[in-house]
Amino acid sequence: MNKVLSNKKAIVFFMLPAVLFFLLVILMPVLMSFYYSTLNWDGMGSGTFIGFQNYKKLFVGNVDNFPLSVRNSFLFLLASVFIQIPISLLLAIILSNGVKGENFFRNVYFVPVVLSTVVIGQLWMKIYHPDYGLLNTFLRSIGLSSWAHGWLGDQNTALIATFIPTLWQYTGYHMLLLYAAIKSINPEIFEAAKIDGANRTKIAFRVTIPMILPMLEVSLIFSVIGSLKVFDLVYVLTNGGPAQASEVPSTLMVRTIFMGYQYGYGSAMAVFIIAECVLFTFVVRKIFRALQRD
């Protein structure tokens, strides 16, 4: 192995396919999007170079509520970090303690992850339906008829109504990542903690969580990036409505490019989404590096 690692030609040979794949599939589209974002272009013919005017248009004199969509994506982010990840961690810790039916619950929680987003969207549209939806039927059955309404059609509830299915879909995914990390810890460490008199809560906070910080970091980064670029469920459930109450940058970008034929301006939105994903990933990594040093 040392001989292979010392051979620079062999390293270049084996790394070349991955580097080419990265350049062509990931870096090249990003660079092309950045180039398009500097153009006033409707997608036909050649565009006109306008520098950073499209980026200025995102926040200065904006008329399409892009700042509102960014705010909504940040609310998704906060809800994912402070609701989705804690629930996933709690479920992972409970299941890893060897509860009865551990394998069953592990598979059940993961089922929403493998379902099509369109199917999940249709399922929750039925749940939220103002006439025969399960949610309104339940509220009426317990005497809360005044609370029953069209959840996806109300500007006050549309955003949270789109977040709940997202939380439901991906909680099992993060739970499985964290569950696998907990299971990889040497059981003798837990036994030693129990002998020292630590209860389950202390073991969770003093042993389990510190030892799975690397996986917790990965899970958090996935959750943050997923929140900032959320699209599919919002598109299926509300398409950003009503009156852009549940609009997120991705749905606005698609509408701007493919319906408004503003390819340059839409590309600026795409670059903004990429930039904020990179920025927040960097911040999360810095925070976890500091935690792991402590």
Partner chain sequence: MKKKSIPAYFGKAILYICLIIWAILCLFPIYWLFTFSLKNNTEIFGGNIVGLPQVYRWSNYSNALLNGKVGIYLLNSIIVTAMTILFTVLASTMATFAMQRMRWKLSKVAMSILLVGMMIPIHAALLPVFVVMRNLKLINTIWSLIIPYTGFAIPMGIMIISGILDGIPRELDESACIDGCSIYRLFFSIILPLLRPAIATCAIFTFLQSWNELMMAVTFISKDEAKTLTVGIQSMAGQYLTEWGPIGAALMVATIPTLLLYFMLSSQVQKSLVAGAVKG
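Alternative state: the form predicted together with its partner chain, after the form predicted alone:
What follows is just the one chain, with no partners and no other molecules.
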């Protein structure tokens, strides 16, 4: 039997497809991104090695507003963590507490998650339309016509107008993660807390939340990383505009590479985004390790 299970030829046969894809699509590209980021390269010929100049260019004497795009992605991050996650948590706690139509609500809240971002983006563009959009029509009908304007075209509102659909799209996902975690808690624990006289709020803060910390951690990591690399909705809704008011690192990266032909500099942005994601995952993990020790 050992002979069958350690058949070298079979191991190679079974591993080959996955390993090839991994090398071609993940490992090699990551290494190449690092390499490209040290080049001054317009995509033609072979580029010249310039060390860390591209990284310096991101922040020192920057001309394309990269720092602003990073700031915007951090605003996304803060809004996700302090608005989206609390709403998701609240919905998860309410639903898992047993309301009528629990399954119906859970399924409906999840619908936006499965929609394509292009669909959601185009849909919200119509919602925000200055003349015929749902939002302005609604505002006019309740007598707030003075508020009605082109939400995506205004520098002051573009960023928040791109954030709201993101919130709308992913709240259901985080709700589901937390809901699943609450549902896996042993019901006897809640019974015991009730018998001890704890009310709903107390149960939520003293029992439910502490017991779902691992899933809360996953949820936070997803929303933090999701915010740092956000691309789809911003690209569809504003492509970073107007006047870069809603610019995020990914949209700037794609433009720098595919429209500006600055392959090296664009790769430095890509590496910066990877580094941010790794760093923040690490930070969230550290915070949760500390929380769980208490």
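Rigid core here is just the name for the largest C-alpha set that superposes within 1.5 Å across the two forms. Positions refer to the first chain, counted from 1. Quantities reported herein were computed from a predicted structural model and do not represent experimental measurements.
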Given a superposition on the rigid core, I'd like a yes or no on whether V283 shifts its C-alpha by 2 Å or more between these two forms. no
Superposing on the rigid core, I want to see if A243 changes position between these two forms - specifically a Cα shift of 2 Å or more. no
After aligning on the rigid core, report the distance the C-alpha of M28 travels between these two forms, in angstrom. 3.0
Using a rigid core superposition, the C-alpha offset of L16 between these two forms in Å is 9.8
